[in-house]
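One chain comes next, on its own, written out as structure tokens in the form predicted on its own.
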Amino acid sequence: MKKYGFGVDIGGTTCKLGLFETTGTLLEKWEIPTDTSNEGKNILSDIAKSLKEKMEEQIIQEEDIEGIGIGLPGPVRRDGVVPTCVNLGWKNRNVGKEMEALMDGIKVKAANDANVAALGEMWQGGGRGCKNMVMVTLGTGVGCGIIIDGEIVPGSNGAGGEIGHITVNPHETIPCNCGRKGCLEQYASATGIARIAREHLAQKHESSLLEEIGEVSAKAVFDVYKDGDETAESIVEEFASILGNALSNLACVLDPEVFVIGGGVSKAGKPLLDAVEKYYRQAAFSSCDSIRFALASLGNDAGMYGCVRLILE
């Protein structure tokens, strides 16, 4: 095993880059802008330029680099082809091969960003020590990365783990961003929790601390939930019951050792974890009842860690 590896987490606004030792130690991290002009034509060349500059600065030779892992905000097939990546303007690009050419033959592997975040948490984070885990990311949407026997499960089209778009309410009348109705994302994301909150506030007659807040957010809901606000309690209970039940169904298919909860909403911490776990335990199939819950611990660096772990497989 060579000494160093690079992790590159490409987002729609910035690319997060990290220099790691292959033992799992993050040595340095930095960011560069994501240039999405001209259908993202310059993104990979910009990254290659930045990585080469870092190698020169740190006096690292090509023979010292195990490889470069790349996380992308879209589906990535097993052969490394990105069918489409709307946020970057890409269609049918083999990112690994293109990047290897730009980096003079250094090994490159690419995967979906949610999947590499899960891989990172399995390697050095909340799922450390496990080989079978599911990471659920609660942010603007609901993301998911599935790890089975230590390997990412991307599916045949790179869409494995899209649990945000499983149907949890067939009676929903408002469409999800994907065009379907009743998706998990409509209830368990940050925007979904805020929506539930607005509905509860419109229906409830008791006073709530949430009424004193101009624009209700998921963070505000959990802040006053911790203070014992009754309306916030009912909002969190609805959110937790929907997510807990959805995860109980997922467990019947995947049977992971641990569910790792990450994303911006997870900053609510143990109260969130406890609420979701309560409903999971009530609904779980008996053989899956021992699955534990943990909070993600690597934050925004999880993707970079997972990218490096990707090249060690």
The other form holds:
2 protein chains.
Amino acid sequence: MKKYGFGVDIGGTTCKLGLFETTGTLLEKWEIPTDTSNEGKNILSDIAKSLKEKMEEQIIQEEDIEGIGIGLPGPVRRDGVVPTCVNLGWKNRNVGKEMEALMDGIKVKAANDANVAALGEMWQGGGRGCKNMVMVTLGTGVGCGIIIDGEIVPGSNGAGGEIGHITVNPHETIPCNCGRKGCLEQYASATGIARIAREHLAQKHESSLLEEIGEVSAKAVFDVYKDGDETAESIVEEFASILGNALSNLACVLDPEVFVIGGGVSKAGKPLLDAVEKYYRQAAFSSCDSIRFALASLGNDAGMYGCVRLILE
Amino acid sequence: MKKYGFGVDIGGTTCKLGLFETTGTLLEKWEIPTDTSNEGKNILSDIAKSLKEKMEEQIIQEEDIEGIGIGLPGPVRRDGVVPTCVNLGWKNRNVGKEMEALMDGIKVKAANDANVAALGEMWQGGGRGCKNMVMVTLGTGVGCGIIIDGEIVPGSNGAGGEIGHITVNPHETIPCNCGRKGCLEQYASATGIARIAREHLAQKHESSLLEEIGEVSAKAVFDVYKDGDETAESIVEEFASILGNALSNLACVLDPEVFVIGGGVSKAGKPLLDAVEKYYRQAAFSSCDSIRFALASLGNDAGMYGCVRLILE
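Can you give me the structure for the form predicted in complex with another copy of the chain, which would complement the form predicted on its own we have just seen?
Let us now look at the entire complex, which starts with that chain.
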């Protein structure tokens, strides 16, 4: 194994770049803007230029680099082809091959950003020591990365781990962004929790600390939940029941060692984890009793970590 | 690759043994009784004796055998250890190692029977040509084997693919064999379909061909369904809606290339497949539109095929 690796997490606005030791230590991280003009044709060359400057600055030779891992916000096929990536303007690009050419033959691998984040958490984060893991990212939507025997499950259409679109409520009348109704994402994302909160506030007659905060957000709900507010409690119970039950179904399918919960909503920490786990335990199939719950620990760096892990295979 | 392989599918009553060419051709199959007395201590030696006799009879040398694959009715850990197998009376047996010793060092691999059946269908059956597949076995219960990138997903507790215990109806009052309520198995197994049928018959006032048959079974339901009986139609629609919706949720998780439907109930053939697929298509997440449905085609031999595929890895 060579000494260094680069992790490159491409987002729609900025690219996060990291220089790592292949043992798992992040040595340095920096960002460059993502230039999405002209169908994103400069993105890879901008990244290559920045990586080469870093190699020069740190006096690192090509032969000391194990490879470059790339995460990007769209589906990536097993052969490295990105059929389409709306946020970057890409269509039918072989990211691996193109980047290898730009980096003078250094090995490059690419994968979906939610999946590399899961791989990063398995390697150096909340799922450390596990090879079978489901990472659930509670952000604007509900993302998920599935790792089986140390490998990402991308799915045959790039839809592996799209658990945000599991139907959890067939009676829902409001449509999800995907056009269907009753998706997990409509209840367990930041947006979903805020919606549940507004519904509870509209129905309740008692006053709630939540009303005093003004804008009803997932963060606000968990803030007053920790203070023991009853309305917040009923909101969190509804959210946790839906997510805990969905994960108990997922356990019957994948039987992972651990569920790692990440994303902005997970900043609520242990009270959130405890609430979800309570409902999971009530619902779980007996063989899946021992599955653990953990919080993600790498924050926004998880993707970069996972990119480096990707090239170590 | 050597020329021959043995597939051994151990059941609670009989062991199915098959001599295969490693290209995938079943040359000969036979059965021996499973001796479960004395905590099943003779099972492996009985099998070894039978395999050696076959080698002698067919004049096959050890060096022409790639290996022996074993399927058994219980969880098998990745290291080949069977923690417990109630039907065989086994506890903490390393089946791979024990069998290798009995067979003079020929390579042996073991896995759960539902999982090897899925592997068999992927290799030479309904999922031929695919590497990402979910096989659903509709029998007394609902079994499932998940294959990702050509490999079985056993789960960290051997509960990978236990989709029969996904909760599909949180309002169910009758308990499942697992002790929980509303499991997929309670509606989509042979037993489940018969139960739905009895409920429909009790509620209906019109006469049904089904009543004339006497014993209400899944087979009887599909027989009169094909004849256009209205009560059977409503029963099949209920079954197909529950299974089709559950598979649409599974698609958001695993995104396989194909769902292969097997087991006794699947003998109803294309009318069953069409009914399930109709509800799947109505519910599916758009990225998973292209997932195909196929009938299993190897019947009771699927396990033996999968055992041989197991040793080719």
